[in-house]
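For reference, the chain that follows is the form predicted alone, supplied as structure tokens.
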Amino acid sequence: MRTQVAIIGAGPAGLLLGQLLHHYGIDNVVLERKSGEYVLGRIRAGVLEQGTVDLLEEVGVAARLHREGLVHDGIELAFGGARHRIDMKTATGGKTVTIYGQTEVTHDLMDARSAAGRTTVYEAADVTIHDFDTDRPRVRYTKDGVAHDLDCDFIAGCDGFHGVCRPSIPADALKTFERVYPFGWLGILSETPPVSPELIYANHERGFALCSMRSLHRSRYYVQCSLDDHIDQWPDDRFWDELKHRLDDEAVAHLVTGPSIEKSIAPLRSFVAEPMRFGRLFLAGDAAHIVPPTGAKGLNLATSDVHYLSQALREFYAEKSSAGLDDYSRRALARVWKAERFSWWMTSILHRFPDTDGFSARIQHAELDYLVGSQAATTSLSENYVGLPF
């Protein structure tokens, strides 16, 4: 089999890249080691920047998003027993974010790809990439016990942090940067109405908490926890009690509890691999970088990567120019590092660290107090949260 672009990974990054390339008339094949059902079962992010929504509109997969997604004009910061609203729409001249689950984005992209007749190979086992430092790269995989070769012009590694693409690059050709945080997020999903119309980010002496949502009837809540904790140590009643401790009185009064339909503990890390290109292999999304979820940037960074990459590939095939491909890593990383900075900053002002003493806690409170009282600081947070321009 032959294609122009082989895309490894059928998460939102790979599927959106495939749809953009289809939109531009560029042939592509997507390979995914898991089943489609498994991919749709992964519970992930749900805050979409305006740029992400615009890309989904461009490829014609935003109709359900606009019907079911929740447009948010701001967020709330809770500290010192009170809540303070950040009006992002006013601060940014009209920009907003949309609450729409990553699972739903993936579902919409899967449907669009199927309707377009593009090839996606699920349960592709033993995927390996070869000769990507030449002009004749290829991908090998096994499907139903049969070995296959996929010849291509380029390989897009959209296969996540634990995928095969980044480790296939010679170690001396990559530089990695990492910070592992000394805590995790315990998250639950429940069929309950959200406690507030907008997200609440809470700084509390017991630890960080986040009140989020997936719809008007489904809520997503998080509390900071120890990396040594296990799910079986957190029955639902304990989770709800702990969340109430970290929220203000008004939020507690409006909180509707119920049985969890999903529960998980996620460690937090910042990670960047440079460069994001080696020969004819291009990394995108979590294959190249990870951010702590505090800034709601993971999925949105993946979409900006595939925006840059799709534009570069379009230029290559339409104009016979490799300038965009040559500049892909620099352009993508410039935005990645700004998002890394913002996510690190949000994490640092909202969480309790093991070395947080009285002085550090007062500094956090002072920064938050300045943030909600300064138009300049509010604008800075808002510009980053709704998404910096591509």
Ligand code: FAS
Given for the second form:
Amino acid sequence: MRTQVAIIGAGPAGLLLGQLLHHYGIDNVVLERKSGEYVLGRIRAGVLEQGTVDLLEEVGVAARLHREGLVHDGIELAFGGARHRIDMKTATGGKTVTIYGQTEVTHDLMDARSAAGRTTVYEAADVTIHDFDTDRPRVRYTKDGVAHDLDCDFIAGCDGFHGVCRPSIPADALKTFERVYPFGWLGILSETPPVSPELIYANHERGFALCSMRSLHRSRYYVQCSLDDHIDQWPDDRFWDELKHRLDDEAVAHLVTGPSIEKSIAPLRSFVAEPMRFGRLFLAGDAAHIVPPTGAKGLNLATSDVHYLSQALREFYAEKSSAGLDDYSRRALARVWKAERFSWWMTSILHRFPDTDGFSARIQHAELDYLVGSQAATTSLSENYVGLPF
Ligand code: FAS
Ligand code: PHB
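Having seen the form predicted alone, I'd like the form predicted in complex with the named molecule now, please.
The complete assembly is shown below, putting the previous chain first.
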């Protein structure tokens, strides 16, 4: 089999790249290790930047998002027993975010891809990539026990943090940067109305908590937990009790609890691999970088990467120019590192660290107190949260 671009991974990065390339008339095949159902079963991000919404609109995959997504003008920060609203729309001259689950984005992209008749091989096993340091790269995989070769012009490594593409790059050609945080996020999904119209990020002496949502009848909550915790140690009742300890009285009074329909613990890390390109292999999304979810940047960075990559590939095929491909890594990393900084900063002011002593707790409080009282600080948080320009 032959294609112009072989895309490894059918997460948001791979599927959006595939749709953008289809939109530009560039042939592409997606190879995904898991089944479509498995991919859809992973509950992850919930906040879309305007740039992500614009890209989905560009490829004609935003209709349901506009019908069902919730546009939010602000967020709330809770600390010292009180809640403070950050009016991001005013601070950024009108910019907002849209609450629409990553699962729904993936579902919409899968539907669009099959409607476009593009090839996606699910449950593609033993994917390996070859000769990407030449102009004739190749991908090998097995499907139902049969081995296949996929010849292509380019390989897009959209296979996430645990994928095969980044490790296929010679170690001495990559530089990696990492921070592993000494805690995790225990998240649940429940068919209950959200506790508040907007997201609440809570700094509490017992640990961080986040009140989010997927719709007006489906809520997503997180509490910071120990990396030693196991999901079996967190029956629903314990989760709800702990969440109530970390919220202000008004939120507790409005909290509607119910059975969890999904519950998982995610580790937090900051990670960047440089460069994001090696010959004819281009990394995008979690394959190249990871952010702690505190800043709601993970999914949105995947979309800006594939925006840059799809533009560069369009230029290559339409104008026979490699300028965009040669500049891809620099351009993508410039935005990645700004999002890494913001996500690290949000994580550092909202979580309890093992070495959080009296002094550092006061510094966190002062940082938050300054933030909600300063127009300059509010504007800075807001322009990063709604998404820096592409
Ligand atoms: P993904 O990991 O989504 O997709 C990669 C795909 O490649 C997967 O489908 C995988 O099966 C496939 N793959 C892997 N190896 C392969 C191989 N060898 N061959 C073929 N296919 C292969 N972000 C937020 O903004 N907010 C959140 O709350 C949030 N929560 C998260 C919770 C968890 C547990 C995780 C892991 C991430 C979370 N993220 C969150 C970040 C997440 O949303 C990612 O940023 C987003 O999924 C990135 O999309 P992709 O780059 O497409 O990677
Ligand atoms: C979510 O709804 O899953 C979510 C929202 C905001 C974040 C992280 C996760 O910062």
